[in-house]
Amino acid sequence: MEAVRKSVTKTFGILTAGGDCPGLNAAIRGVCRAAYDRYGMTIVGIANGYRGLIDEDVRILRPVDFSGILTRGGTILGTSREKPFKAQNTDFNIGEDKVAAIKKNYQKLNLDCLVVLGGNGTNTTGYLLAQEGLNVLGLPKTIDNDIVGTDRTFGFHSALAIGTEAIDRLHSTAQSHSRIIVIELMGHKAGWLALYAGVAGGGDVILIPEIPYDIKAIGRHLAERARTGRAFSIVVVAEGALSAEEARMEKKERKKYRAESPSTGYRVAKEIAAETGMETRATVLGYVQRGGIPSASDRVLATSLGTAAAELLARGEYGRMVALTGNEIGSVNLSVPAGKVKSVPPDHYMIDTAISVGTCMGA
């Protein structure tokens, strides 16, 4: 058995927050035993996000706690989307600034670091509590794939194959009752979960965030594919896709507009049947989305991931999100992704890539 190796921190708090992904389990194990095994570490599962260290809702976790766990869904810590710096001062159960809270429970149970899984939120949180003193350390989820300073999250591979997998199952649908269907999946600000499994599911249109859609432009399309006897298409959005119209509004004036549809999927489809004429259905995949167990993919990305974390708790190495850039497993400054969204570029290769075989992105 290898022996202890020596570590600057000696006992440190981990916590998931936010929505929850295939492969948090898969992190949490990733760190926890390399932070056990290889150097004693103490370690401090909190509960819930960020409102377990608000409530010090924590307990010591034990090699029996994070093994058998790299294959299963959600997290065994919990999670919520609690937001420290969000409404201060306010529905407080002690009475007290959250934040101060935090401080004071991060001091109260001799924490040398506080690691936090999460996606952008989590991680800007992370990052402005480095800025009120203590040592954090962050890792990236997300479905989304959208946190700036990383290549690629851990949940992002998981989503896409489930979006892909039923995008498959909608064709034979689409195509045995000659309509369009319309498949909603996540991405409120980055598009891309969309652009990916639409690729990968040989979506006709593709909408997202990063690309207004042209109504007619859809409709166009699909009458072509109509005309040349294909008289079914798939049609994948993300839930942030918007239309040229939408683009031009005031961010007040788009929630309104929005309000008056269930969803986006649903506009658009309800749009595409006016366009065309065609018979068209929606599906809104949603929360299938995030459940069930990580692929293999982002089980081996999230357990390197959390071993790098510990190499970095060991060395003492604070204020960094560990990231995946090309083949490489590294970090980067915690400022780098906070307040960031990691959008799909205009001249994106899987861009021109769905274009080349065909596929409308709306405009």
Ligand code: F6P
The other form holds:
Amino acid sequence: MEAVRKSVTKTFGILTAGGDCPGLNAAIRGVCRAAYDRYGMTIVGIANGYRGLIDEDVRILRPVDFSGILTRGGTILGTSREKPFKAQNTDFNIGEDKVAAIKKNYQKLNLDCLVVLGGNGTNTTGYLLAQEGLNVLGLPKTIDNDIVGTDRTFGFHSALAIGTEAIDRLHSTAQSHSRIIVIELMGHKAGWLALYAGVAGGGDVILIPEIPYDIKAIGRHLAERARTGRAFSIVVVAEGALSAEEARMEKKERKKYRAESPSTGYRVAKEIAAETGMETRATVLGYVQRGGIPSASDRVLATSLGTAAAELLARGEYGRMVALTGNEIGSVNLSVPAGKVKSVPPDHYMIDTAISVGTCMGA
Ligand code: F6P
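Structure of the form predicted together with 6-O-phosphono-beta-D-fructofuranose (F6P) (previous: the form predicted on its own):
What follows is the entire complex, opening with the chain shown before.
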């Protein structure tokens, strides 16, 4: 057996925050295995994201806790959307400022570093805590793939496979019934998932938040397909997709308008039916996209990012988010993802790929 190596970090806390995704457990295992086996670090598992650190809901993780979890969906630590820097001093059970409670518990638990696995919000909070003097390391997870500083987030590939399979299944029923079927995929601010699943599943129309759509252009595209013998169509819609009309609205007005329909997919289906007169149905895939086992690709990415985080812990290189750049695993300063969303750039090659195979991008 390999001798235990020297490490700057002796004890660290680990938490998962924000929406869950496949690959979180693989990443936890990656960090913990390397940190424990190679460096003998003490690992404090924090329950339910930042909430667990505020409430001191913690337990020491031992190998039995992170063994056999590589393939499991969800997160063994639990998660929450707690944002400690938002709405401080409100609805707080111990009558104390949330950030102050985090700082106090960080000291009390003798942590040398806090490892946070999450999306934009989680890594932004990590950055803000680093500004408050805590040592923090971030790992990029989300099915949305919208974190600045990494080429890919774990969770995305698994959700892409689920979204693609759903489109495949809708294809055959749409064809049998000569219907338009709209499928809504997650992606509130960024359209990566809808774009990639749309291309993988051969969507006839793909609508993403980055390209406000014109219902008339969609209608023309669907009518042309019908005229040339393809009476069915698949329309892939990101939950954050919006019309050109909505894009022109003030934020408040848009929020009110959007609250009037149950979801983007149903609204788009209604608009298409009104515009074309064709029989149209909608399917919202919802949380199915976030559940279940991670894909092989996500397991590999999450494991590599996890073990890379353990190496940063060992060297005492804090204030960073581990990241994938090309084929290399490295890290970026936590300020890089903080407060940002990685949208699909208008000149991204995948948009041109979609258009080149005859897909309408809504404009
Ligand atoms: O985790 C990101 C995400 O999947 C988004 O695509 C979606 O808008 C959001 O989570 C919804 O999650 P929840 O309902 O859990 O807040």
